[in-house]
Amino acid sequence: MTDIVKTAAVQSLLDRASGLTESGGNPRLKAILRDVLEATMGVIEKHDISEGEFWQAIDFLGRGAGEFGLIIPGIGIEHFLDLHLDAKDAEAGRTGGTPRTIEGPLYVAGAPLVEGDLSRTNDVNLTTDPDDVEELTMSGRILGPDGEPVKDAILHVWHANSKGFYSHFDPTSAQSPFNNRRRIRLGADGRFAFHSRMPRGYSVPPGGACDQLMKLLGRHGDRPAHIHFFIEAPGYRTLTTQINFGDDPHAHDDFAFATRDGLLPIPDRSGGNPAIVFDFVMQRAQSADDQHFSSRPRAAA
């Protein structure tokens, strides 16, 4: 078959749905739109789409916008862009610390702020609601990369409760604002504690955009008990991370990619509840950017 995405006819048609032709605009999204265009043109062209499969692609999509916080990682793509970060860094000669991974979509800003300085308070609960599960526990230093101890950090917590849904977004309404979310505030020492209740794994809703698309690749929706994190504080790289539980059965069979080596403490079980010790170490930061968040849109109470 003929390919006709190098004609001149196509290659003119990119230049002009990209904006390249006119003077006005953003250059860089001109760039990047015309390389997006082209490469679906050439996967339609490589896999000779028919125009009922394009649109019924085009129809999933619309429908399945909701759920783009959860097919996103699913097909690799934030896992990607963690990859991609990586590879920069090692380019550049920055190494070492906790590697990141995903944020994920469930992230809540404004969660409470509470004192963490375990020199003058106990440690931090997380759960405001009740819940019969087993308690779990967790603590542990932010350090940098000399192994000082982390001043005036603030480590932002959240996790699902034991059915595996988040506050906020429970389908059942049933969880209080803020339920097992905290940010944290810690001393000088770096040190951090807190408890909640056991989180328990999740998939993705049953019969929505990404389940059905999981299944059309032969995959599985489901995540493993998880506790997602920020960790910022002057002078040092905000980082965003999440440890997977090590014992969970799909901590190696993450459908969203977020299972990272050093990122899979297993829960000590030897006095009864699970208690997880496990440090962060962060990097100093280069320039004003490293101490923010990323841009991307975030929900909030």
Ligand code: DHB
The other form holds:
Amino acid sequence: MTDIVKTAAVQSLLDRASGLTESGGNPRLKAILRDVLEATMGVIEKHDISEGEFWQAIDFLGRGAGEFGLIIPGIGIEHFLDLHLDAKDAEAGRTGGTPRTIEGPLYVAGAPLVEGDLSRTNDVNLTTDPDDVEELTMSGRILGPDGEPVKDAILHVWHANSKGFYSHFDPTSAQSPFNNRRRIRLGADGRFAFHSRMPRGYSVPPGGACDQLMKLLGRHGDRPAHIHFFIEAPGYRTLTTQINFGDDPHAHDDFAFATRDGLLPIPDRSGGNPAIVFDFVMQRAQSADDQHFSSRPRAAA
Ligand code: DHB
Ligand code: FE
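Mind pulling up the form predicted in complex with this ligand next to the form predicted on its own we just looked at?
Let us now look at the entire complex, which starts with that chain.
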């Protein structure tokens, strides 16, 4: 195949197209765009992509734009961001604690902030809509690296209902705002407990762009049932993680690559309804930045 990307003419085109020959603009963006463009040209060349194929891809991206948040985890990039952070942590000697795993596209900021200090209150109820499936309880502790209880944590929790739909994104519009979403303010002992209704595994919207892409790849768009968490606490590094139910048929076949060792508890059904006991272990913050959320844009209500 004729290889023209490395020719002076194309290299000059890349410099000009990405603004490197101009003094204004954002230098980091210019450098990144230049590499994205060069890699794209390399792919066109390597696979001898036709004009028709190329414009079909652009058309797909335009029509699928509303599902980019779903497609990115589905093609493994959101998991790769975790692997990239893990590798940087390992290099810096920052190991230990509960593994991070993807946030996913379905968090909504502004969920009710409720009292969850178990010395003053009972457990927290997440499900405020009728949902006629078995009750799920989850409890545990938020611990630091030396096994100490983490004080004054806020546990953000969100999950799907028994049909696999998340409030705010529910195509049936059946759920009230913030159903299955809470921010739980914990006490000095780091203990948490909540009850809810058993979620079903999530599937991407049938016929949507993500579903179409998965079918073209010979894949599915299903996740095991799971519960998402952000945990923030003064002096500790904000943790983004989720538990996936270890006995779900998709526990080891998650289209979003979010399941990880240590995050696949099997609910205990010996008391009838499923119950999960799970302790989270946070890392200590090394900078103020560690205590912030990423700058990812998020839905708010
Ligand atoms: C997707 C959905 C989820 O509920 C999740 O946790 C991660 C990804 C998705 O649709 O891609
Ligand atoms: Fe999810």
